[in-house]
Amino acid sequence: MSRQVSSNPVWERTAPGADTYPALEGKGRAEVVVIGGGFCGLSAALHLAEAGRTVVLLDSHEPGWGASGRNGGHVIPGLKLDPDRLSKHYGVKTGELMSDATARAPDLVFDIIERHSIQCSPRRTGWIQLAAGPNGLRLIEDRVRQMQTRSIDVEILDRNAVIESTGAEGYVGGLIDRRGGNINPLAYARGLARALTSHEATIYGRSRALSIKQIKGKWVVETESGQMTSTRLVLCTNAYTDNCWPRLAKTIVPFVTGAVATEPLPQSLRESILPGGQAAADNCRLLSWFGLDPEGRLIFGGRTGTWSESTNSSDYRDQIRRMHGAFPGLKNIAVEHQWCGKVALTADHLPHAHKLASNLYTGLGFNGMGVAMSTLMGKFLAQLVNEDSEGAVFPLSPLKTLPLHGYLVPVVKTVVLWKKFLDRFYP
């Protein structure tokens, strides 16, 4: 008899139980309304509440329901663009400031976890990036050079060191960045929500924002069964951005990624797979990532075979094939969980912050690096609301819709096929 595979994220096994948050009923008021209960919205709301603001957070389901509770839990320093490219993109002064601030984003995550005693299995043992071929290795060597000139604790790993530190086959080298780490992301989201309510903020679950209007200088958010009015509004919906604000959804590509989790590994395998407790990802154009949960299950994620959030086992076959390619010893180990969620991609691979209107801010597009970057973006959005420019990280930019966004699926399918070709023949 085949084992039933759960479509729930494996993180539910070790996360504290979810608190219950009522739906918004009737009319209410607050200084600030935050829409979206992922890391970005929770971080923004928490920093605002800590600053003494009266805050209400609205979520369409519950905190951590979306990508925040479904990702790999990798706490990754920095951005997709390395420091030299950031300086070229933004200019030296802004680029270096952004590089430095985002490099320290894991500090913010682990500080919040410690200050609020969030039980999310935090491990700050570093983050490993792997190269599958010579092109990927050249990128890693250049990245390490840039970081070492900035006195960052990053080290090159040769093929043997990769096998020793990860147990994964098929990689020619890599790096370890000791600023990074990993957590149970669902537990982190639930812990942020509890910290938020401890500061007398209010969370409403099952309260999707259906419309946003500015009336006589106030923001009015309509839900199915209620209405919330505020002076300031923060929109933190990322890959789940809908049509509440015109054109915002057309600035990102909501790309579906997924993960599988094995049963707990036997000790004979556990000793050789990520023995130091790090999380890892390769730098392929269609990358794969992996790590361990607190009970020793291997979690392996990346691109799925679907363009919608699917629970169909056939859509995870390619992931399982890639997992077995990296870890042949897992071919007889059962898969217990398979799940997916949406990642918000941007054309320049950078997060975007926008002032959409008077007293209305948003940040989105974390490109698969959401634990640290969305937490940092939430703090930045809170600074904007509080008119605090000290240590500002992300430059505000105008909305720029992506060309051919109305033909998103065929365009993305074409790009995926091209990247798959490049990964196979020019790794």
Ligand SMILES: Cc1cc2nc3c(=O)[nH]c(=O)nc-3n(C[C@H](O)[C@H](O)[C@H](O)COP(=O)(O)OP(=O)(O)OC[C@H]3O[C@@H](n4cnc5c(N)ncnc54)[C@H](O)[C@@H]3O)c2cc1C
Second form
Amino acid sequence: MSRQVSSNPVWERTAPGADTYPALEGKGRAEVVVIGGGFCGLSAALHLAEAGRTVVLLDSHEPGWGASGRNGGHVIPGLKLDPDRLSKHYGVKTGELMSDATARAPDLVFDIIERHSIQCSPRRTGWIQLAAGPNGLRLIEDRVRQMQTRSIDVEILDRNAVIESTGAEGYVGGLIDRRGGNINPLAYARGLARALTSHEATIYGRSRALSIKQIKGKWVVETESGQMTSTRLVLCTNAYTDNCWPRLAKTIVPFVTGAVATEPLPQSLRESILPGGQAAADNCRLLSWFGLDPEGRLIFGGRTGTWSESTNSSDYRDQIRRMHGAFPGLKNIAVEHQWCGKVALTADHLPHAHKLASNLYTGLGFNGMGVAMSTLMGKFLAQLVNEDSEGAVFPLSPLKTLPLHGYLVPVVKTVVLWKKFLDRFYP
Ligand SMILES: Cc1cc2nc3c(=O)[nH]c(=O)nc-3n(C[C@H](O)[C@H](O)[C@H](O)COP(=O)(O)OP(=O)(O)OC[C@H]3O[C@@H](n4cnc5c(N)ncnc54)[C@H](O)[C@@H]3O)c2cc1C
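If the structure you just shared is the form predicted on its own, then what does the corresponding form predicted together with the named molecule look like?
Following is the full complex, with the preceding chain placed first.
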């Protein structure tokens, strides 16, 4: 008899239960309204509430419903672009500032977790990046060189060290970055929400912002059953950005990615996979990542076969095949969960922060590396609202819509095919 596979993230098994947040009814006021209850919005709201602002957070579903409750939980330092490339992109001063601040983003996550006693199985055991071939290895060696020049605690892993530390086959080398770690992301989102309400902030679930208007110098947000008025507004909707602010959705590519989780592994297998408690990802153009949950399930993720969020089993076959390629010992182990979510890709692979209008800010485009980065962006957006320029991280840029946004599916399909080809023949 075939087993029922859940389409909910595996994190629900080990996360504390969700609090319920009512829908907004009628009219209300706050100093700041935050739209979006993922890490970015929750972090922004929490930092604002901690600074003494009256804050209301609106989410179209509930805190953690978006990518924040569905990701791999890898707390990754830095950005897609290594420090040298960041300096080329922004100039040395801004580039180095950004490298330094984003490298310390995991400190912020683990500090928030500790400060608010968030029960989310945090492990600061490091993050492993793997190379599937000589091109990937060259990138890793270059990355390690750049980090070590900046006195960062990273180390190259040779093929044997990769097998010893991950148990995965098919990789030729890697690195371990000891600043990273892993968490149960759904539990982190729920914990952030709880910390927020303990600071007298209010969260409304099932409250999609349908429109945003400026009336007599105030921001007015309409939902289906209510209306919130505030002096300041922060928009944190990332890959789920809809039309509530013109053109914003067209600045990113909402890309579907997913994961499968096995049943708890037998002890013999568990001991050989990630024995040091790290999480790992390769640096292929279409990357795969994996980690263990607190009950010993292997979680393996990457691109799914779909262009919209899907619960269809056939869309996860390729992912299961890749998992069995890396871990042949799992072929007889059942898959219990398969789920997906959307990441927001940008053309320059960097997160973007925008001042959309007076007292209206947004940050988005975490390019699948948002656990630490969206938390940091939330803090940065709170600083903008508070007009606190100390340690500013992300340069504010004008909105730039992507060309051919109306033809996303065929364009992205072509790019994916091209990347698949490169990964296969030039790993
Ligand atoms: C499968 C998967 C695996 C990933 N793995 C990792 C990983 O291991 N490490 C890592 O660093 N990153 C990972 N990421 C990326 C990371 O999850 C995201 O970058 C991060 O969660 C983004 O947080 P956010 O708050 O910006 O957006 P989200 O968490 O997506 O939150 C956006 C919120 O906005 C709300 N919203 C949208 N429109 C409206 C509206 N009009 N009104 C009200 N609310 C609205 C949505 O309901 C949603 O809750 C992964 C992503 C996915 C999908």
